[in-house]
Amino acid sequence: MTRAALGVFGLGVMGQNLARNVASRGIPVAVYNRTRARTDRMMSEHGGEGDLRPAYDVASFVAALERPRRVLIMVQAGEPVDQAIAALRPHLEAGDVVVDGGNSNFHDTRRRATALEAAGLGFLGTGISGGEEGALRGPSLMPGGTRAAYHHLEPIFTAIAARAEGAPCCAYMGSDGAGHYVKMVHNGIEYADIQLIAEAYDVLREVAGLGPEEQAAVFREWNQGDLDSYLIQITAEVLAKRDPETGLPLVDVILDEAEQKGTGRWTSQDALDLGVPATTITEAVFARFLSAQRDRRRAAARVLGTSRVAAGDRAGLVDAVRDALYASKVVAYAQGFEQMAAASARYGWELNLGTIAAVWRAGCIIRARFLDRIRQAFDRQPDLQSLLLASPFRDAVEQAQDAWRRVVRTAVELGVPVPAFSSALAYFDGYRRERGPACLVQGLRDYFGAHTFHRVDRPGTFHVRWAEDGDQVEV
């Protein structure tokens, strides 16, 4: 019997589905899990779907693989990845390739890449998006590491990836942590996208008085236009679903606490480190933090009161929310792509932003119609500083301004929180201003801390002895 072309280490839902995906393409796959029961259950349920070969210890698992051995680790991010690598290392030889397909922090990926490459092993930190269905039917794949390591996995990855217009949604991202970084920002944008959708739902419900089933019809209609995306599609499905126990819309019996696994927070933290104003993503992270403070919110509601609501012009408001949602979405993506460009320069990855947009067109959670426009914008102008400057997005945001402002103004007046809508609009207004109030900020900094300032009319660095009514001096 020939040896397996790929080994999958870790058989949670994602690991199982990726192994099944590979096997369904006629590629033999060795599978291993730390607990035998999970391996046995997988083989019992799916063993007939393709050439899946179970192994029950690490030595036999690695021995079942053809050389150079290719091992895909699918375990929880963090210490479990290091433990899996440590278990595999004694059985691997120079030239073998280890792939981490979890949501690892890119700093960990860079560390692991350095250590394994020094030992003669290839390492790929690979972002995988699409959830359990994507893993089985075709995910979006974002591998980062050496090109030599990617060369060994490329045939398998391109075979199992989702396809957009016939092209696989998989491409080499760059060295060491590039793949996991791109996946991290993908998830950060996902946080923003979901928060914006939730705020649209809240305004339509609290201000326009539309119930979940009415909104399901609205989101289905929106999904036929510029907002066409996976997240808009499933929003309609979630809002239309009824709870079989109570008969109520299911969304009404779901606890209003949004959990998170950390990638959105990592995106915001790294944006701060890079000096990139990823405000909409960060507001989405903060909104989840606030949602988790449910007991505090319930107590505050009894003391501080609840928001006032008014029906208003329902039809007009629905259209305005649609426009505000699209404009805010453009800002969130613009911030995410700006952050990836900054990271690429910082870490020497040479990320191709047009390729990233292309890879995200199918398979991933944020797949959307307008990603093809983003790809085209970066293909036309690889050094594009912001998506807001590209004609299709610039024009759309300009046309949406009045509606965008109306939605934010109405929500604020009626006490309906729209932090992501508001942040996106404030970013847009700040980004397009030639001169802002930071002149006063820097003046104050120079006053209390002698932090100096620059002038608009001549070069140099200056300081004023403000309290002493002293002269301005160049320093």
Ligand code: 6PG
Second form
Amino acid sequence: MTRAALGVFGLGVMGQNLARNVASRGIPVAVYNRTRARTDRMMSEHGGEGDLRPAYDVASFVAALERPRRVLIMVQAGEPVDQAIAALRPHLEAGDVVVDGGNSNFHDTRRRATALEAAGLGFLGTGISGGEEGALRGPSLMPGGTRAAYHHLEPIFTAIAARAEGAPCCAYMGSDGAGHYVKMVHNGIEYADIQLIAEAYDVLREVAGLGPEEQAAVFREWNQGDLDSYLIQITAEVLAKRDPETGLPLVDVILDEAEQKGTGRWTSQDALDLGVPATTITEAVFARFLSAQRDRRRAAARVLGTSRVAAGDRAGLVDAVRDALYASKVVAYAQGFEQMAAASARYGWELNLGTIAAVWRAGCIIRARFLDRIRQAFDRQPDLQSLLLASPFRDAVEQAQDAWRRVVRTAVELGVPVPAFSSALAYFDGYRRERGPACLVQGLRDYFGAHTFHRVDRPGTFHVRWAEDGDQVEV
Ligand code: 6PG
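I have the form predicted alone already, so could you send the form predicted in complex with this ligand?
Below, the chain from earlier opens the complete complex, with every other chain and molecule after it.
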């Protein structure tokens, strides 16, 4: 019997579905899980779907693979990945390639890449998006590592990836942590997208008085236009769903505490490290934190009073929310792509932003019609500083501006919090401002800490002894 082309280590839902996806393309796959019961269950449920070969210890799992070997680790991010690598290593040989397909932190991926490459092994930190369904039917893949390691996996990756206009949603991202970084920013943008949708729902509900089912129709309609995307589509489905127990709209029965596994927070943390103003993603992370403080919110509502929404000016509000959502979304993506450009320069990756947009067109959670326009914008101008400056987005935001302001103004007046809408708008206003108030920030810093400042009219670094009414000195 020929050996298996790929080994999948870790048979949670994602691992199982990826293994089934590969096997369904006629590629033999060896599968292994630390606990045997899970392997047995998978084989009894799906063993007939393709050439899936169970192994019950690491040595025979590795021995079942053709050389150089390809092993896809699908375990929880963090310590379990190091444990899986440690278990595999004694059985691997130079030239074998290990793939980590989890949502690993890119700093960990860089560390693991250095260690494994020094031992002659290939390592591919690979972002995989699309959830359980995507893993089974076609995910978006973001591999990072050496090119040689990538080429070894390329035929399998491109066979199982989602397709957009016939092209596989998989491309080499760059060295060491590049793939996991791009996936991290994908998730950060996913947080922003979801938060913006939640704010749109809140305004439509609190201000326009639209119930979940009426809103489902609105989102369905929005999905026919510029907002066409997977997340808008499933928002309509979530809003339309009724609770089988109570018969109420299910969304009304779900606890309003957002959880998170960490990738959005990491995106914000690295944006802070890079000095990139990724405000919309970060507001989305903060909004989840605030939502999680449910006891505090309930106590505060009793003391401070919840916002009581008086009937606002509702005419045309639905269309205005749609425009505000689109404009804010453009800002979130502009910030995410700016962050990837900055990371690429900092970490030496040479990320291709047009390729990233292309890989995100299908299979992943943020897949959307407008990613094709983003790809075109970066293909036309690879060094584009901000998506806000590219014509289709510049024009769209220009057209949406009045509506955007109206939605934020109305929400603020009525006490409906719209942190992502309003911070996106504040970013837009700040970004296009030739001269802002940071002159005063610099003056204050120089006053209390002699931190110096620069002048608009000539070069040099200056300090003033402000309190003593002293002279300006050049330092
Ligand atoms: C994907 C998703 C996936 C996962 C997120 C959820 O691209 O398939 O992003 O990675 O669903 O990690 O993240 P939170 O639990 O942090 O919301």
